[in-house]
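Here we start with a single chain on its own, the form predicted alone, put down as structure tokens.
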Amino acid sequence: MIVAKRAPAYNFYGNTDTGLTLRWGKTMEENPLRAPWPELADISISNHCTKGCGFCYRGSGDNGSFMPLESYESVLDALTSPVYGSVFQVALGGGEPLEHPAFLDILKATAERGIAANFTTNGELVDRSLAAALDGLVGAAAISTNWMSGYDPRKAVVLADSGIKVNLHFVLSKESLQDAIGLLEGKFNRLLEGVNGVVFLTYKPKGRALAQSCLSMNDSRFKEFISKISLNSCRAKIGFDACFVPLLLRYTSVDADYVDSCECGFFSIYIDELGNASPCSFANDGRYRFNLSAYSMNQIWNNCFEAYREEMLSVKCADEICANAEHCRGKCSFYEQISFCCT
């Protein structure tokens, strides 16, 4: 399915079958500041998970709540504009989405609306029966881990064998740095069969995640990790979350034209299982949290988030020698701990 959105100074094209997306402004050379309607919605369909990972930023447990199917369908309806249509894709998470009793129905409701669905899982419940049931309902799946000794490579193979694109989401903290370096050096290539890409996620001190495990530029291993990014030997493609973008632009040879600054609140939106909308799933306070029972999606996106956008755009880079400062949106609005090269 082809999704196209147009507005003054904004154009978007997306193909839900291939995942290809294109975005441009008045001309193909111009980048729009923000979208008039979200392109992507990050939706937590529950806060329930029985695994209890120490890095869980949501602090999910085995008594967490689920978003009812009817509520999820209402969220999708709210995300559909009479002018711009629906969001292009949703990223489903939790909690553990595969533990949601209506997970397959949620995927079907998404597909019926022509929206591409992706999900993130700890991988515990992945098997061939599930993979077969997911056929035609998801664009990609991500398996999260923070150490390679706890990663089961068979899970990615099972999903890949069913035609599902699989990414490994590796949480990058002080404790996981050595494995992260090993991934870049190719030491774990034998474990990456079926993996399309390894995406490094910057550890944030939220939920069960602790501040002392955050990355630090004073750590020589972190500097070693950064030095290996440009010339790595990983068999899979590598990528990074938006929080890592300032480091990529400042310390690597990455082409700035292929790097997007943080898109939260500018092109994407987060909605939790209670119907609270925020610019980002990692928001650690209620400054920019608005419930869909009290506000329309149009109000939230085009009015309520304006103060957040102004705050983000007001950040100025303190590094005068950074050649790519103009391409960077600056530090995180919520966490000083991951503002590595900005003040």
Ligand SMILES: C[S@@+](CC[C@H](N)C(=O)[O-])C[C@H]1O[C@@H](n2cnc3c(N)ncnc32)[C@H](O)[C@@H]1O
Given for the second form:
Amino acid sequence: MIVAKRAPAYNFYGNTDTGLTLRWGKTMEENPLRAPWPELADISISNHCTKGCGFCYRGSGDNGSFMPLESYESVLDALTSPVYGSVFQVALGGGEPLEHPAFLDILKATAERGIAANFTTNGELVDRSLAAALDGLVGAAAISTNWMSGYDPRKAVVLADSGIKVNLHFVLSKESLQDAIGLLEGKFNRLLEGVNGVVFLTYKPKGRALAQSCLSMNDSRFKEFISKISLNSCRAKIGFDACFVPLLLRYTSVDADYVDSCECGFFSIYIDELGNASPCSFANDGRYRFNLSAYSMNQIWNNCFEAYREEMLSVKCADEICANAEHCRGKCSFYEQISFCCT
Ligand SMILES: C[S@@+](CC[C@H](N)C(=O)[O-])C[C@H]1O[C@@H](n2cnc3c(N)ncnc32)[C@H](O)[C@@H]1O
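Same protein, different form: I have the form predicted alone, so give me the form predicted in complex with the ligand.
The next block holds the full complex; its first chain is the one shown before.
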């Protein structure tokens, strides 16, 4: 399905079958500062997970709460504007989405509204029968890990065989750096069958994730990892989360035209299982959390988030030797620990 949205100085085109999206401003050369309505909603459908990953920023456990199907449908309704229609896509997380008893109904409700659904999983419940049930309901899935010895390569193959694009979400911390270097060196290529891309996620110290495991520029292995990005031998594509963008711009030869700054609160929104909306799932600041029972999506997106946007745009890179300073939106204002090249 093709989705097109237009507003003064904002144009969006998306294809829910391929996942291709294009965005431009008044002209193709201009980038809009923000969307008049979110393009993507990152939705935690529970805070329930029985795996207990030590890196989990949500601290999800086996007694976490679920977002009921009816509440999920209300969230999708709230995300539908009379002017711009619905969001283009949802990224379903948690908790563990596959442990949600109504996960398939959630996917069906999403598809009925013409919204593309993606999800992230710890992979534990992935098998052939689940993959068959997901057929046609999911665009892409991401499997999370932080160590390759604990990664089961059969999970990606099973999903890929059902036509689902699979990415590996590799959480990059002090402890996982060695495997991350190995991924760039191609040492784990035999484990990456069925994997479209490896996305390195900057470890954020929240929930069970501890500050002492955050990356540090004083760690020579982190510098080694960065030095291997441009000429990597990984058989899958590699990508990075938005928190990594300042580092890519400052220390690699990556073309700045292919790098997007953080989209949180500008093009995407996060909603947790209790209906709290905030610009980013990692936001650790209650000032930017608004419950959908108290505010309309229009109020949240077009009024409440303005103070957040002003704060984000006021952060400027002060690095005079960075050739890409003009392309960089600067550090994340939520976590000082992951500000590696801006002060
Ligand atoms: C909290 S998980 C929940 C979904 C699912 N249970 C999973 O394991 O992917 C949502 C996303 O956050 C990422 N994540 C978890 N803890 C993180 C952390 N401390 N820093 C950065 N990303 C993290 C995961 O890799 C995943 O992409």
